[in-house]
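There is one chain below, alone, in structure tokens, taken in the form predicted alone.
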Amino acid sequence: MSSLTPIGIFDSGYGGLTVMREIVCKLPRYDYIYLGDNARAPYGPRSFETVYRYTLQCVKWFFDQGCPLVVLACNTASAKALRTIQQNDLAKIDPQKRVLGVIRPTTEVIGNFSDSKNIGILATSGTVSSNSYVIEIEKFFPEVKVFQQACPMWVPLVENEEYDTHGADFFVKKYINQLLDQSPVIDTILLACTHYPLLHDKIREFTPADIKILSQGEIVSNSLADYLQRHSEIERKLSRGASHHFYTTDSTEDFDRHAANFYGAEIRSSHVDLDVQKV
């Protein structure tokens, strides 16, 4: 891969593949590499410092693979690590590199979807505790009221392939009801975890039909296309071979089996060993 300068896409596990799928669909000509840090997932319950250390290590790995641009397709990493990496680390590592997240592209447009200006956020405990969505939405849409609900059981349901079973109904309904109890006029719900699109049909089943349900993949892919159009100095560095390479820090067999559910196609991954002591 030494001759490639691909776009790097990172997640703590599988969920970022739902974002990568939309990015590749929108921008098919570029080369891509994906890394899932499955050996240390989930990131959601971990501290800010731990998520930052893990994410920075993975970003450095992408840079070593030749990536001029890395997308953190992980809400927890975007919430707990992105700003520090952008403000403190990039200048030391390589000021010509770029690291983007999934929160800002979403918050820049989400207010446009709501008529009532009451928006619900369904996310991991880590993303909710960071208040990143509340803070960022307020910057772009100060008139919008944001209501958050942590859904700690949803990622395990997805990763154990229970997302379309009757066993998932209790926990899906529980968290939706807890969110909607916070405001009777929520008209837009954001699935602020890249695992949650696999629960979309269940979420739709237990959500009033007049409430919009948004996933991040399409929003982030449109934002990335716009970013590359505005930043030709980055876009010119990207190789265009339409190649896709997948890596995991855990078992490739497990990754390939589960990843197909998120990516919508068969995947063959390679294993990466990351030495935490190097962070």
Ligand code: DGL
Contents of the next structure:
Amino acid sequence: MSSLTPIGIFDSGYGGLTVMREIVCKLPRYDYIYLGDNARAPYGPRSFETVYRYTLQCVKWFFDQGCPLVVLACNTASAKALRTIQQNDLAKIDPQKRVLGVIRPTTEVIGNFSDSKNIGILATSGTVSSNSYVIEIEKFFPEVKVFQQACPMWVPLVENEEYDTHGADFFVKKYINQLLDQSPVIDTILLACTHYPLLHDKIREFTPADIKILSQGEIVSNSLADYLQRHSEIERKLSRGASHHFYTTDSTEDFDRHAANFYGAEIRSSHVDLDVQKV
Ligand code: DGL
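Could the form predicted together with the named molecule be shown next, to go alongside the form predicted alone?
What follows is the entire complex, opening with the chain shown before.
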């Protein structure tokens, strides 16, 4: 274990890098480590039990690296694993540690972006079937109607670097139309998957200009800054060396080649083999 006590940022693969980029920009002083569970991605189509098991294993890995705080920068993991980890596992592993997700901070503010109070959610099948966005938005904005559309082809398009090609047009149009067909007055669409910001320009192209398209990075980074201000007992534990370390459970060559698209800067990652970690 190193002497660093960094903020841990987790995703099933590359997508969380779009969130980490914004967090580092907002909170540059801290040390960060990122883990992409690329060897077992995508999480989107997997069962609750599997996503929970994989995510918990990764969270324990972050704790072993000294992280006092882990952000699940993955909607699917936030939807399917976060609550159980917070309510059942943390008390047993280490009650002083914290794990946060991306759904709660988004649903706390999203209603403020919509005038028509009709909001569309584009996400993985797993996030949509969990109904997490519908349930959480109802708590903060009961007047808002939420419409969801699963976009199972979008993560593969992004991961295969087809996000800005004509080949992507069919599936981008298809899911946007399926969402907008559910309500003629949707005025705000949330990209509720960390991969989707790479498709932003395509999504914009096929969405009426008066509809807002929101990505989560800025919302999550603002929320984390606010959380650290309110929780000085956690903030005090974080080391401040402005270092960034990146880990993947799969090939580092692949990770480094793809990651720059998500992070906006070149990355040199290290491999971690979770199978040899104690679970
Ligand atoms: N990063 C995941 C999310 O935000 C999507 C990728 C996956 O399916 O693993 O939901």
